[in-house]
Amino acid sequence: MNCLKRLKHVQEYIIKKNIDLLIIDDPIALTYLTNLHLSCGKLFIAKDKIKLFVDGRYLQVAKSKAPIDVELITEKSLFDFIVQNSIKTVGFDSDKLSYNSFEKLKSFIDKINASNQLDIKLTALLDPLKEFRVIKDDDEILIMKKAASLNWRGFEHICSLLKEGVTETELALQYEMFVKKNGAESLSFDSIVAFGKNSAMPHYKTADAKLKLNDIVLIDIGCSVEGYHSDMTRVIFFGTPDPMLEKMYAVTKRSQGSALKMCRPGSKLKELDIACRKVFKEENFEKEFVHSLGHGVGLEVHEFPRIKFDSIDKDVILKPGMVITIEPGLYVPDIGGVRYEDTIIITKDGYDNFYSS
């Protein structure tokens, strides 16, 4: 990962925002900008200087692997950086900083102001890295395709174990063991394996239901490789499909195809969702689609942007390098549900499906 290039982009960003210093302390953001996995730390990014502050647990590894200067974090070291670099405005990520942490930051800046007769101002920035993280570089794409490939192999593995009497929990555990034995660091989320009527709950918690002949099986799974996530959902008809569920599956697949046709540079996110919902409306299933069409994927399995016609991100325009899910679904209580989810990357003239095979 070219962390220095990323950091340079952030410096250009704070110059445009007229900020002297940006403080980053969210662990995911720290990983993105340093390629280090830190549970805590503070990254100070000034216009012409960058320094990472960590505690004693990370000092040795950070000094040996970080592409930037590293110093032990103390109140004095943070204090000195701000004073010595004539900082007048300090930006922070208001999307990640808790109220308690903000109060501590404010108290710290007030202390610097009082002891040095300064007037340093705090400036809230809403998720300042989102526009950078949403565009994946070649290294990120390669890793994400690796994670998707492993995810698919895990799916194939548990499909081979489908038999009457097997439980949802058994399949979920078999998936977890398979992907971790084959290179996954962790699951992206608690696997969802839902049999029969349980599939009607979009965020069903996998339990001990046993598979019966003619059940529908919904499998929503993902794993993490080198910090990057995969995400996919499929349904399987174990035996003779229920006619209603079979129709729902066909309509869901068609709605996904309609949304995928809009997946190209220049499209607005809301256009994807509207195209999907148009198909559901034509088939009188509009009310059975109860969640957004998809979301961004990367260092987090659910990240910017959210794909829905009325979301805050509805007017975000697709650009090459964006990785998103397209996951329409229909759910009918006491009957069952279907969801079909792929992860795609926007290319120069369309998209590439990580699960095209």
The other form holds:
2 protein chains.
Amino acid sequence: MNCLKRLKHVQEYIIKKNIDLLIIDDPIALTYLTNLHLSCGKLFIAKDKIKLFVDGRYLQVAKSKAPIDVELITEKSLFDFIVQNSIKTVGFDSDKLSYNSFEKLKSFIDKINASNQLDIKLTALLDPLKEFRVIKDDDEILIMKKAASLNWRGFEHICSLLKEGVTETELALQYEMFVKKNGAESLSFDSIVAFGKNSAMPHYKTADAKLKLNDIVLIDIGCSVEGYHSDMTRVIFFGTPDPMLEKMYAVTKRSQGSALKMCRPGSKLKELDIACRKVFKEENFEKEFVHSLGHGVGLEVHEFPRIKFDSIDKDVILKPGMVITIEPGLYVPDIGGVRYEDTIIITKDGYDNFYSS
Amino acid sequence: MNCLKRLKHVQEYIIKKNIDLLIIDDPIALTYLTNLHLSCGKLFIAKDKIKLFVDGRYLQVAKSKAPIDVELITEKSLFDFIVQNSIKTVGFDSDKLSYNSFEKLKSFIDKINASNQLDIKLTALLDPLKEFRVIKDDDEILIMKKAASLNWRGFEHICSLLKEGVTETELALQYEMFVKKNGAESLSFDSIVAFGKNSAMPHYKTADAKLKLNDIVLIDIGCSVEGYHSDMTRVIFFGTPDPMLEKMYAVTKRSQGSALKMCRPGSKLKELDIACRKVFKEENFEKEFVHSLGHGVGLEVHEFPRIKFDSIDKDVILKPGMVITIEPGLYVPDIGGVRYEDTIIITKDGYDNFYSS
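Right, the form predicted on its own is done; let's see the coordinates for the form predicted together with a further copy of the same chain.
Now the complete complex, all chains and molecules, led by this one.
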């Protein structure tokens, strides 16, 4: 990962936003910008100076590995950076900072203002790195394909274990062991394995149901490799499908295809969701699709943007390098649910699906 | 769990704090007060009325299981609750609410004020449930002992697998599989298995080091059962101990014993840490103990209070029912580290150790 290039982009961003200093202290953002794994620390990005502040636990490793200046974090070292670099406006990520931490930051700035007769101001920024993180570079794409391929192998592994009497929990654990033995560092989320009617709950908590002949099996799984996540859902008919669920499955796949057709540079996110919902509407299933069409994936399994016709990101335009899920689903209480989820990357003239079958 | 009793205590608390409404939306706090597992939702606790607001996904299950009123979450339903119950002050958890969510809450309240000519005020509260959650009731103690006992069995399991050439990662994965097969729902944190010099890093990230004869092995593990966490650290000498590490181990155990002697109702937290550090000082090891003595454990693996002579909680007084870790450690770069961590519960006249050996 070229962190220096990323940091350069952030410096250009703060100049455009008229901010003298951006404070980054979210661990994932720290990893993105320094390639270090820190549970805490503060990255100060000014227009022409960058410094990473860490505590004693991380000082040695950060100094030897970070491509930027590193200093021990103390009130004085942070104070000095702000005063010596003539900072007048300080930006922070309002989505990641708790209100309590904001109050601490504010009283720290007030103290600097009082003791140096300054008038430094705080500016709330909502997810300031999102525009950068949403476009994956070649290294990131390679890792994400690796995570997706491992996820798929984990899926195949649990498919091979489907038999009457096996429990949801057993399959979820088998998936986890398989991917962890094969290089995943963690699950991207609690695996969902739902048998029969349990599949009707979009956020089902995997439990001890036993597989019965003719059950539908919904599997929503993901694992992370080198910090990057994967995410995929499939349903399997174990035996003879219920005709209603079979129809829901066919309609869901068709609606996904309809959304995928819109996946190319220039499309607005809402257009994908509208295309999908149009199919559901034609089949009188619009009320059974109760969630978003998808979301960005990367260092977080759910990250910017959220894909829905009425979401805050609805007018975001697809660009090459964006990695998103497309996951329509239909849920009918007491009958069951289906969801079909792929993770794709937008390419120069269309998209590439991380899952080919 | 008697949620109604807990809610009653929170109502008494807000009366004392002169707050008309406390908003709870942290998932762990929601579980504590409703016994439901919700990824989102808002619990409104007023002086004489309580209501849980959830979205469509959770409405059915919440209505059937919650011991309190449940309503669909909409702007109108929240608005109506505030106006109909003559709320004048609204408290929120400043540690859990992001600055961005605070701004949304503020503009929501501003809107109510404007349209109803009211003057409702917001009050930031830092971890408002901590005084309740810190005292575990009998049900919680039973579950926490179950989690600790499973953790110990997981420890014994990996001890049986120690042999030259085994990797840290393999042992960590074996621990995880063992506890998950035996009823743990998740790990409490990424397991730390550190061989040789790696043990010198208090927050070591388990990697692919292979076990060599005469290595020290540091194992810091925990798993959760029914939402409650466990946490324990042991070191094992695989072969002949390095004399320096052997001495550090003896001193650490002695310092822990010294802290444990202070573990009884009435002691201040700082007294535990001071007792421990006194032993280190006598042995000229004070600089090698670089972290807190311990922390609370419960629905979170690190929760209130933090045990250190200079922490914000230093004057907190031990009471029966508090569950805390006591975990002194010594770390010498390029040589290795030792840590000895137990989780204990304060009893009427002393403490009970969840780990007996």
